[in-house]
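Next up: a single chain in structure tokens, the form predicted on its own.
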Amino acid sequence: MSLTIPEAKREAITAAVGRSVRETGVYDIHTHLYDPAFGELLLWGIDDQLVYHYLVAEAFRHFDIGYVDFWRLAKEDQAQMIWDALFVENSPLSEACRGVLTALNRLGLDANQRALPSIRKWFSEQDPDEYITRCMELAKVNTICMTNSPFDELETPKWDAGFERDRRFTSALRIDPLLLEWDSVVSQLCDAGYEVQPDFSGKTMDEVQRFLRDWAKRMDALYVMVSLPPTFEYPADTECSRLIDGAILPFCRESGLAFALMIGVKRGVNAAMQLAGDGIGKPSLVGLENLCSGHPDNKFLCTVLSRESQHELCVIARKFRNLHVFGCWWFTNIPNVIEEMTRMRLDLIGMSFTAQHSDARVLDQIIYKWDHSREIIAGVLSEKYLNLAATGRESSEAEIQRDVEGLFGGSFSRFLGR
């Protein structure tokens, strides 16, 4: 029989959950941000916020300009066009637009102003190092995990040269080209001194493992990751599947690193929009299930892009303890879907997941993405602790704090064994 919870007790539980969710620092376990040593690769400021692919895709629905002509414009002109279309000529009601305004407001700017040049001037006056610290403090983000690719021509020279790491930034080793573009990667690996063959003969699999070992050590990577299309299958008679069996899984077992799969992106649905032109598809998660069941000594991280796949993912996670579910990725990073996913995960797998990651490409975005997510997570958790109280079980503030810390990175670190 459910108990009636006195109003004062309801308010106390809700307040305790709200405090914990608002104040707990997070481990942002998947972003596209960079250690400040990478210089201009770390994006920040109003122009980078506006020329972000979420906003570009939205703005093109209002533009008459052709895609090619738009990309020929200077970034400042692109940003102005997007600002005018989405923030002046229309009310900025979308989540991506609201995010820009949340960041401006939290940074102390007037989110009601319509003049972009004055906002741009404020950003131009900021010291980059101090600004990084300010954004992280406002977002209450303790640690940012980068996405680092050894195939990125802009990024690899920095790793080759070496640099002093900022301890707030950790690394994930991204291997999309290796698994999805093998024919084009073979020559790059050969040029780098790895004895690989297009048909996987000879030392190929051992050499791919050596490549992964070298780069994981260089980056001090936390995990190995790949973004996969909705057509992903495993096992299968594909280069991707053969490389997973012959190189990725053996390396991850040997190193103890988890293999992260982000499943469901359809690249280049409208290629003329560049990054803004990627789409979504509903995948089969049988391949993930086969990985988890067939390789119990490997650890897997997973997030999926389609809303329709979230229930299946949770059920798979219930069956395999070597799978850790994380975050609300890309098209699912909108309030109503975050709420639905968080509630579903709590219902099906309890506290053994990571509630959110920012997926930020622009530093300032961590402010709004975590502010908005915290609000939703606090509401869902409050409801859950009230449900507990209705059974006669009361959670202490220390227990609530423990749980929130787990959802905000503690569970992830324990899963990795760090």
The other form holds:
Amino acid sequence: MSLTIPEAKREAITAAVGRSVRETGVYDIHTHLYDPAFGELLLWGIDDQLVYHYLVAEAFRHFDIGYVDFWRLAKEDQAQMIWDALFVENSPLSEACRGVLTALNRLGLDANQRALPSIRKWFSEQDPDEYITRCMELAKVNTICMTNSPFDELETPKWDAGFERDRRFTSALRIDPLLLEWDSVVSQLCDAGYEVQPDFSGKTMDEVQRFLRDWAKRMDALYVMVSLPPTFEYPADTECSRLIDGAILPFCRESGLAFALMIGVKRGVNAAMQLAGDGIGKPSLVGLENLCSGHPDNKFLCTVLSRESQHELCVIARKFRNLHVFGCWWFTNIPNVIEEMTRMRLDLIGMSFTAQHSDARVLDQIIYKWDHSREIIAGVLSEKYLNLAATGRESSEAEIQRDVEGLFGGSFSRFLGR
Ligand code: FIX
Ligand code: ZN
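I've shown you the form predicted on its own. Could you give me the structure of the form predicted in complex with D-fructuronic acid (FIX)?
Below is the whole assembly, all chains and molecules, this chain first.
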């Protein structure tokens, strides 16, 4: 029979968990933010927050303007339209809208104001370097992992030139075009001096590995990553599958880097909406299972986009310790789904996962993404420690702190061996 926990004890447990979850610094393991050395690639401020693709998708539901006409507008005009549609003419109840207001509020601005110019004025007065520190402190984010693509012509010149790294920013080597657009990548690799052939003949696989080795070194990458469509299969008679076998897995084994798979995005469902037009599909996770079982010497990180796939993902993680589950990605990063996923993960894989990543594209967003998630994670964890207390097992504050640190990056770092 479970014990009845006295009210004072319930409150003490809830308070200890809340404190730990609110105060513990996190490792934000997947973002689209950049080391400040990348200059304007690191987005911040109210206009960039408003033109975030999550809000663009919501705003188009209210707009009459054509897609092409909208994209022709200056960023400030797009932001104004989104502000009017989502924050003035309607109440900003969606998660992404509330996020903008959470960030304003935590930065000390009045989230009740309806006039964008005064908000803009405040942002224009901020010193960029101090602002980065301020956002990271408010969000209690210690380290931000970037997404760095050797195929991105905006960022590669910076890597080629070299720069002094900001130790708060680490790197993940993103290789989507390599695995998903092989035909167009071949000539790029040839131009860069790698001897690859469209039909994978000759030295192709060795050369792809050399390409990965060069970029992982240049970026000091923490892991190799790709976002995959819901149709992803492995093994399969596809270029993607052949490259995984011939280059990605051998390279990852040799270098000790994990291979991260983000599964379930259908790109360009409404391409006219640009980034806001990407959609979702329910994948089979058999490919992931095959990767984990067939390659016990490789490490895999995985997050899946569809809510329906979360249970299957947890079960696969129970079978394969070379798989680390992370984050509530994109469409799952909404309160009720975060709650459900966190509870399910704790129930099925205990403390061996990473509870959240921000996926922030605009620096300020780390404030709301982490604030909102911490609130939910604190609620779920409190319930779990109360359940333990009902068995007679008492958790010390130090144990709770250890557990929270694990969920916020410790378990990830241990998994990677870094
Ligand atoms: O593939 C990804 O890394 C996705 O997170 C992005 O493509 C997506 O646009 C996004 O920002 C989701 O949060
Ligand atoms: Zn992302």
